[in-house]
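Single chain ahead, written as structure tokens, the form predicted alone.
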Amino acid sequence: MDLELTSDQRAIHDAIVQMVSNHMDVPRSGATLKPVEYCYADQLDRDLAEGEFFSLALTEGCGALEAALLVYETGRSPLVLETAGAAFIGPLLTGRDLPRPVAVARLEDLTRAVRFLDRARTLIVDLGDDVAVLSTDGLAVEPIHSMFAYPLGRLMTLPDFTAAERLGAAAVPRLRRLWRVGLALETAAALQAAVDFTTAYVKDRLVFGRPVGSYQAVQHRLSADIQRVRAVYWLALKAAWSGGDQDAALAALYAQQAITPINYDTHQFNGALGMTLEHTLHFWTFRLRLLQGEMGGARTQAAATVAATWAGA
């Protein structure tokens, strides 16, 4: 079911949604997009930082819920934004707001690709065993390019940890449970874009003298695609709100899983054109495919309900 926000959550998610709004226009370049990977919403995070939107999680009467909400919308826009580390996983891991942006990974992923790490001021880690949380300045960082709709970096060197802020073993299942959550923010706001996008697309694109979203088949898809939707949004709003473990990696499982159906579909209804820089839905399914694998995919979400739900058996 749908659940109420109360009046004040209310009323930081209409001002959040309305700042969004005034940022969703991406470059062109003539009749067509300009051809680009990604477009960071500069303007977009110092209004919020303005704001003081990024210290929800740590603003008296407020917390993780009102942090999620943060995250989620800015999701949604074509623009992409750093808000999961800064606004949600850093401050409620820490206690305090950290140097934006905030990138977040595993210790294998440091010499792969990490979202964000080009731009990062702050870097947590999962060791495995600890967490560290250390400044950028002076790591040697290499952007990466891709296709995947995303600011990446990796290290060329790893960084000499012992002199990083250690939060110890028990902070290790907190960064996770925060990551998963933010992961399925994420992952909920792209999905549902991409199929408000998509509804409106077959709408007024016409085969054979109809609308193709006239066509019964495709009506059934993209209902089936929006029950997966919102069933992630409101999993990951239920953990940001409950900071169960159990919650947490059912978002992000049920968020990983529901990537692929709702890709394909969309793909498919958008045609060739969909597949290229020249079309929106690139900034969200694009981001999606990376999102896919985050924290392991979901064999490593699925493991990790598994020990949630039956950990005393």
Given for the second form:
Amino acid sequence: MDLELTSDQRAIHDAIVQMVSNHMDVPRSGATLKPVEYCYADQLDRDLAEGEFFSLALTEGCGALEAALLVYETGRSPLVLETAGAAFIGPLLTGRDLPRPVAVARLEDLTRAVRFLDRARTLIVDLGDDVAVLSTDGLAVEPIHSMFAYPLGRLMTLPDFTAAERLGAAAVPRLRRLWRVGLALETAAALQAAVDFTTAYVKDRLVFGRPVGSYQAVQHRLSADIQRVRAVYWLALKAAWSGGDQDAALAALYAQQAITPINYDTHQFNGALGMTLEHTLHFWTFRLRLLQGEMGGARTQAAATVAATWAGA
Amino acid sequence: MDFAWTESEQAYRAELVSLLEQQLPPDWWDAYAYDGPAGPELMVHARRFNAELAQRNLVVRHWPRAYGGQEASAWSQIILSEEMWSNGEPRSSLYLGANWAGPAIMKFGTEAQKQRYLRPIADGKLLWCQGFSEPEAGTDLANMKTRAEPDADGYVINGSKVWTSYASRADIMFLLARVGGSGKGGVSCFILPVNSPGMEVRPIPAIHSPHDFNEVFFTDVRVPADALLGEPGKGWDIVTTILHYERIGAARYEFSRRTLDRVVAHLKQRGLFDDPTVQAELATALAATEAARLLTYVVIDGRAKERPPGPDTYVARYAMVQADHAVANIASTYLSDLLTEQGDGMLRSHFTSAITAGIAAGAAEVQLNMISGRYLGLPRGA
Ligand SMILES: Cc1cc2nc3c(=O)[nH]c(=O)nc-3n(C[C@H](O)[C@H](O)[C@H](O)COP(=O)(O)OP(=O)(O)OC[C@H]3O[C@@H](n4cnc5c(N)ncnc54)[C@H](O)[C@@H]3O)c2cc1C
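Now the other one: the form predicted in complex with its partner chain, given that the block above is the form predicted alone.
Zooming out: every chain and molecule, the one shown earlier first.
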């Protein structure tokens, strides 16, 4: 067991962090009073593509863990970028790089609201008994506007899946496993960012002449929150490393369950300012709201955990 | 980054598993371990068991060879703890010596003290107890009053300790007593036999066990000068080191994890397992045990790389407390009849240990205080 990154992993990680750090600034909507739903990190996308970071999962000497680092580190930015589908789920599922962004959805969600679908160039669909991979060219996608800090879209009509590339029934558990890990990584990143942002805020904001963060009622909740965040991070990385059903389900379950208390606490401790669009908090917390229900939410992950752990016992 | 056990770590675990299979009697949980590692039957059994462990060099593999170890990495200590704690800790309080008293002696002791105590720990001969808490000094440990007055031959100790697990059957005590000033400044560490003249041990029956807690009274207990570990009045550094090793020492998450399997077996038998609400609770508890495991491994990874202990300890300890309670709550919700004397010894042992996890080794709230100060860097309160 060795929980430190290898020197190669460290180099990859540091390069990603460096690139992401150049893309942390959100255009200030406060100045124009024009609400910004989300900011897509187009330039970061180009920078990462140029460095071939989207191909880490399939690069010799690298794999799921390196791709996981990309998903996690990009997810900490208030700017949104689709990496879980393009760098993790897609390549590990199909063995090739897919045109990105990559949207991943269950059949029943396609006509509701799917993350990244209005920008996606590839769509991966969990059909229940098969997996379809299709280009979004020619699909009737309607953009959806929301408070959830993601580009969203839905299909106006369902495509003809018989004409799409089908990966077969055996790909269904593989897709779900990868999707759960991707989801846990994205969640870990947004949770960490929300708690970091809030920790910094409560150190500065004074009430009754003292920093908000000096009150034990606040300290204990944020401390319990950071425990949850670190747990999600490690569960997600372990799941990326092992590729196991149980690890993936556990990571997604713990991640989705951590969202409720952390969303509540971080918004509470930012007060009214946390509700404004000029404060960046919502870029993470509202993404988290959507991640909370993905793949059917914690209920589904719990069932998957139990199936992976005690089915035969 | 690699989450796999090495071959030698796997072999070490296999050796422990096979020893446990040989050495623990078939009625282990119901006749020995149902009451936790301070139970009288278990403590008697521990002396035989520890001798077997020692004969195979299994007690302190992670220690230097000079003190009976084999220079194995810190991972071997957590593997040992996973196998032992999840089996009701058949070493009893030998683990205090192996986990933190020994390392404290190794770091702060004189050569003579190392020779006197470390070998016997490696040989599985000493059952320890920890004389830290006092009626007015639990969380506020630096408020302790027990005094050690220097005299011509050493020190004379007067005062009392409380909640002292194992004391009525242990051989040796790691004691905090005050030499000189008040507060952290006067705290000093002593090691003395539990049967020292002037020491009186009175059991305190408790809901989690009739045998765990004791009160220990010291009336003019004379100890030689070399009973002192480190310098007089400078024991607080030793205490903080010890607390790191104590908080992440017992692999509580592994006991919770294995108990969950037992809970599932009972729930299946009772036809409750297929209920989606029950399944959600089981999965949530499992996620808590695995979260605590990984956060513990982060701490152990630091130890394996000889990094000084840091705030990850408190994060992991808090997670362990949550995991213990998550599993215990399922047992008491659906299987309370099995937590009775006629019930299932393993479930009972886990339950009674789990419900104290947030208090023993420092309250969970204290872990949160430490996380907020040391991990998050939040300002101190008024
Ligand atoms: C099973 C078990 C075994 C034990 N074994 C031993 C042993 O072998 N040797 C030994 O020396 N001691 C032992 N202890 C004692 C243990 O170390 C103390 O119980 C613990 O340090 C808490 O002290 P206290 O019980 O006096 O609680 P108090 O200090 O009175 O605190 C009560 C509660 O107040 C809250 N609290 C206290 N301080 C703060 C704060 N600063 N911020 C927020 N909340 C706070 C916490 O919820 C805490 O639980 C054992 C305890 C248990 C439960």
